[in-house]
Amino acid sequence: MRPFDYARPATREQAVQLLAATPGRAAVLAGGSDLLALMKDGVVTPERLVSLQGLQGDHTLRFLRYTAAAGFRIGALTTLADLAASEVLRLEHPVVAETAGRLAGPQIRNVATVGGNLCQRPRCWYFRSGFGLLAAREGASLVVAGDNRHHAILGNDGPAYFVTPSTLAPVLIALDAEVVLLGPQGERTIPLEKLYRLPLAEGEREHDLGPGEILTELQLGPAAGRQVGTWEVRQRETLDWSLATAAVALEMEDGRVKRARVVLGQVAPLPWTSREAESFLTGKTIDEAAADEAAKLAVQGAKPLSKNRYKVQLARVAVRRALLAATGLDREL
């Protein structure tokens, strides 16, 4: 690991100033479960780490607050274990708490943070081996011609072929969560969905964070009667990365879908919202046939690479099972 400066500011503004002072050469240290591994492998080499663990008083980023009117405000340093253990979150948004409780293992959940999970870097083995986020040499993608078993099947027209790693993001996007970002120009709030973007050139990031900007807070509204379901496909049941996930949130009226959100994870370089499946479900009653058709529509634009065609079927099954889980039909099968 290369030498680096370590800063432990006491306020959010100090953290932003320290990051902005050396743009591109400083990194935020939250739980560190991902960043430190990247540094040890030489994938990223920041000259300065700015720790958020020392923020004091009103500046702390580890909190989980709830009001019936506004829902949840969750600090970026809140751990995944905090989410999984929150009784009020389990009552209002049980699927979110359950998803957090399935991630990694207890040792990691006790240090990994909400902000870190949403902003973690891709697990792509080309990126993790130092070939860059877009993994290209002499204008040609190493992924397309190489081992692409775990790469994108949607949104993969290039040059990005990695998959977004956060399992928490799809369900939060399905629930219309927002994030608060703080930077040198002040604070802004955006839909979580807008945090992710497709990098088009090496040096661009997959997160819409400006120089010196940090994610400070997640905002999650009340459940408001939505029916929510998720499904996750792994090779192993625990301590493994997802191969495909799906999250569904349905607003119902008189037994029919008034509004639907269908979001897939681990199949595209960003959490993938299927507008086709959402449009199809609107106005429908949910049964097995409707779930099957929505699942097919969710992957109809897939463009599998040479070694990952299997992910099309996994994603289709994940959407179908998430829909059945959301409506309780899975218990009748």
Partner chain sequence: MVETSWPKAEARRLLGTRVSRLDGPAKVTGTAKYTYDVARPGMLHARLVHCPHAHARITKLDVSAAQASPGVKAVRVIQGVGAEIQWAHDEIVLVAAATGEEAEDAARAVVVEYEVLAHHVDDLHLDQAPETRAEEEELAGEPEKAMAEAAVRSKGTYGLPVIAHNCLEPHGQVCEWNAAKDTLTAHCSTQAVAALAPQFAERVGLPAGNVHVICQYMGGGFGSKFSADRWGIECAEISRQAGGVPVKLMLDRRAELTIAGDRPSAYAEIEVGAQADGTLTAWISKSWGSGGLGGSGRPPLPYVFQIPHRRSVHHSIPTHTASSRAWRAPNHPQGCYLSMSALDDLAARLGMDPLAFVRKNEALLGPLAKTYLEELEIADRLMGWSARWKPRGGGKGPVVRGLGLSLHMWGGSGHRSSCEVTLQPDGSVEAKIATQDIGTGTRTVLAIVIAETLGLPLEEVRVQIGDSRYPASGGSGGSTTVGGVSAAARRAAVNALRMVFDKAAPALGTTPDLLEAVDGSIRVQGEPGRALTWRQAAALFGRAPVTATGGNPAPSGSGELELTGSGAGGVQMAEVDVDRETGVVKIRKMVAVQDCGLVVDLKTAESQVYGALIMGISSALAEEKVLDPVTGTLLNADFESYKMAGIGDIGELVVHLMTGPGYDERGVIGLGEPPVISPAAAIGNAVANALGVRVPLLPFTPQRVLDALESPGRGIV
Second form
Amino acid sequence: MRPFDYARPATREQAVQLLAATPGRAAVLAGGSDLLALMKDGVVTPERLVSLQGLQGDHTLRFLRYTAAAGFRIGALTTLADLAASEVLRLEHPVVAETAGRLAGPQIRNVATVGGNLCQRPRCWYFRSGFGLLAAREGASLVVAGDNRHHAILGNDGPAYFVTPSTLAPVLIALDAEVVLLGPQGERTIPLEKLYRLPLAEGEREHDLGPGEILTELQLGPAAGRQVGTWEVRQRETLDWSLATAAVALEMEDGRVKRARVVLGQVAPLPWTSREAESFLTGKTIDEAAADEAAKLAVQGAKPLSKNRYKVQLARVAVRRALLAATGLDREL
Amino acid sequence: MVETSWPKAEARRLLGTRVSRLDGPAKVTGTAKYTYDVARPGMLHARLVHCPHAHARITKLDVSAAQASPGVKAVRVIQGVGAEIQWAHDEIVLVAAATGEEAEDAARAVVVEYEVLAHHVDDLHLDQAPETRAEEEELAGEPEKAMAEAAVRSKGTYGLPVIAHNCLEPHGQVCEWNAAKDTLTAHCSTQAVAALAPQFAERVGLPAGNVHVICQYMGGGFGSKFSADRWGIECAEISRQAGGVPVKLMLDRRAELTIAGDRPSAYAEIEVGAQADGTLTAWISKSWGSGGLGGSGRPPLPYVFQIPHRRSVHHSIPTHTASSRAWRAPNHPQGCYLSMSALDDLAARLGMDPLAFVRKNEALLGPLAKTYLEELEIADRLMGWSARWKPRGGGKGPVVRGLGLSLHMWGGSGHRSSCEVTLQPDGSVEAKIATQDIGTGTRTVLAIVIAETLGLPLEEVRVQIGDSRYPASGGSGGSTTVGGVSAAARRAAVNALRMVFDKAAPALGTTPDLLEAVDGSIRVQGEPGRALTWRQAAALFGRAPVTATGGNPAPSGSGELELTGSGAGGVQMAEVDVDRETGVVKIRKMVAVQDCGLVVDLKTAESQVYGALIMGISSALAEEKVLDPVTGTLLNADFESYKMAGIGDIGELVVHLMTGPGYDERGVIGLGEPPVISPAAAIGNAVANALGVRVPLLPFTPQRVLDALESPGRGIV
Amino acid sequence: MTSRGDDPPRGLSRRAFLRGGAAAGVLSTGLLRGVPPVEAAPAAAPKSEAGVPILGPGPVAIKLRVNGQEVALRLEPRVTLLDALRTRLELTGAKKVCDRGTCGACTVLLDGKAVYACSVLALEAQGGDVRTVESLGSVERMHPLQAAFVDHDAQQCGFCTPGFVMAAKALLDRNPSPSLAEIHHGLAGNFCRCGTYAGIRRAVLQLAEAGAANPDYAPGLPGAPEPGEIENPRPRRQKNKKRKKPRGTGDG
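Structure of the form predicted together with its partner chain (previous: the form predicted alone):
Next comes the full complex, and the chain you just saw is listed first.
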């Protein structure tokens, strides 16, 4: 790791000030599990780390609050282990708690934070090898010419081919979660879905975070009767990244879908909402045929690269199985 | 009379029992000091500068900023301007500084410029290789004629990619040059303590006796740690350059995965033919692969089955990657996977149960045929094969189940080794031998053999290894260590006991041939009353210690029986679940039945088989070095993307060692390698059985499985 | 040195213990490798921005609580807890293998929870209770978990072993009788290359069955703020919610 200086502010405002004072050269240290690895590999080289672990009293970002009316307010520094262990979350949004509880391994879950998970950088092996987020060389993508078995099949018209890494984000987006961002200009609350963006040039970030802006809080409404299901295709039982995930949330009325959210992970540079599947499902009764059709629609626009054709199938199966899981039709699996 | 040969079954106290490894407590408490843990007073920390290109020429090199960097004590240029670099991550410059952080900063300050040259890293496409080296063709009988006459033929392509050793303790050393005495002390993570000293000596220009190599504990080698390595020599030189200060250089993970050891790839087109009853008649194969710039090893094809009419040719493709190193059972996992896949496909075409197919071809199994047949019977029972096997394919629902089997063989005879056993006047016993424990339990094996021989409790024997100044012993490769060290230790202990008997006989009023060593005493056979305690017997030598030595092999003409044997056979069966919608393969169960001659320590012997199964499972499910075609660099040079099996990925494992009459009398045979040969083949056959479709290319990732399901018969490219 | 008495903390060598002292200025012989004695350190003017002290990038004074003893060190902010333990305190039980928070060989307990020491800055471990494998048992008196590892030969080269022991300790502290699936889930953050998983799960299962996981060591759990303030801890249970665990994922 390159040398850096280190600050441990006590208030959120101090944290924002410290970050804004050195735009582009300071990084937020939360759990550190992703940031330190990136720094050791020289992929990011901040000159300053601003630790959020010293925030005091009302400024702390490690909290989980629940009200029946508004649901959850979860501080960005709440760990994945906290989420997995939260009794109230397990009752209200079991799928979220379960997703957090099977991410990575226990050592990561004990330190990795909700904010860090949502803002982690892509696992793309070109990015991690130091070829840049877009991995372009002489105007051409190394990913397209190279080994893209883990790369995007959707939203990959370029120049970004990496896949969004967070396994939590798709399920939270399906549940219409919002995030609170605090920056030098104050606080703003945006749908989590809007946190993610396609970088169009090297140096652009895949998150909508302004200079000095930090993610402080996740807001997640009550379950409100939604039927929720997820499916993760992962090769290993032990510590591994998903190859494809899908999360669905269905608002039902008289046995029919009133509103559907279908969000895929690890298949596109950002969490991928399938509007085609969502509108198809609206008004339908869910059975196997409907799940099949929705899954087909979800990958209809997929454009596999040279080595990741199989991911189209994985994404399709993930959507189908998430739908069946949400509606209790997955008994044969 | 003390017999050199191994004691008969009824006389064994410790041999073949379950003994916990003696250094287990040191390892499990974190007190065992590995090379990486060595700290010497004033020690410097070194870091390498690596080349980022797969093929390049150095056009500019400036180390002045590095030399001026804080804390830096020495900088060495390993390859200078004009040097042609042949693989990515090759070593260019070494810096040593007071702390690791300072050495890192200095390494970053080194300026190197390159002219990038064309590279070739593709080993899968034989027709696209700019250069190939064909090995001599192997031919027996008339393969083309036999193939034409075969009632049933099967043709396919199969392959295994390059995988890494990925030792948990990286390669590295702490070197300490003593300028006044002109000596070098090197703490090395090595599989060859004795052989490393002369390697260092030759390269740094010292008499071999002036180099002292120490390795008390080492964190895995698997065949990649037999060399002093260029970085090791450079570490010694930078210690000399820094004025004789100790210097530690351990590779980081990226280097460990990129340049410190590979298993060559192997791909093959194979056609195999049989009579309608399943009798194998013909084999024709063309195989290729790469082990880096140095080419590749040649997989034994066909493996195990000596098919009467056969032709095989192998091509080696040089690539711009670091040269391969011996990887646990070199060439055999490749030969096994390629052969067993092709034979399983033929059995499927014949409509035969693979177990019946193997039995049908008993005559082709060579000298180990009897062993294989006995093992198959046991494996059948442990797996429930005959009761549950069904033809390929079928099954309802997305998850389908399958069974597969494989056979393998290995040598495993003991290497050259010498051991000394010293008896002190107080009765204490110490053995010294310049061997090493690579995780197999070498200390424990030595203590068992010596304690068994001397009639002492295990804890009365102190074993010293891991030091090149002890009596020489071979490197730990080829599963040769257990045979070599146990034979040498047996002979040394027998010689020591003979000396004790010669002294004790007059004191007990008898002759040496009537004595025995039992329960810590020397006594007249059959007369427990006429005995000396071990300590009393030792005191008969006066106040000086006595040392006896023993070696392997026995001196020629000694007329001694061999204590170590060669030729071990094994059978493995796998049961898998495959999700045919996602391509995820899960191991349900594996059975390994293995022959290894006389077992010294059943507990650590079984651990070798469990470990080999797990390493084999890992290679079957997950492992593969992924090289970027454009840049020629390794894309998965970390633990996250160089995937290995974890504790939840291995299923149920059942291990059975063949022991007893027919096996024990063959002597001690090494076990580290044979059981790692078959797992991928057995798993591959189980996957084919489950799916009804061959997945030809390892590892069995969702990508490979779904690609094979989408276009069955497409082969490996 | 703020520790009580003169004995080195358990697991810390006397030399390392003294070195800790050197760094704290009790001794000034510069024994602490690579870190100048306090006297030699430049008297840098304390920087601060936004009212917050800025530490580094040069060495800064830190205090760690390791295996029950407080040690004072001077380290650059970039030094990880793992490097501090291994190269400054000679606690080499935690191994450096991947150094990227994946392999588990560096697992230690921080406030009773398993963490990767390679992925925590030493600075950030201040105020926490760090326990390394050296705190668990000695060769002469192994912790029952360590004894079970030896009994079941849950180790070969042994390089991953201390990390597995600590991960298993954390698992058993939280769940004294885990099922096999829970063991797989709880040890999913550790890798072995020799293939000792079969012995490891037998060893942990034995403790799970014996319920002897925690006879003589209870980790202190100071400091860590628990996720707080749940204003309404009894939400309605969702009727239609599927709680079935997806396939193809962790089994715990």
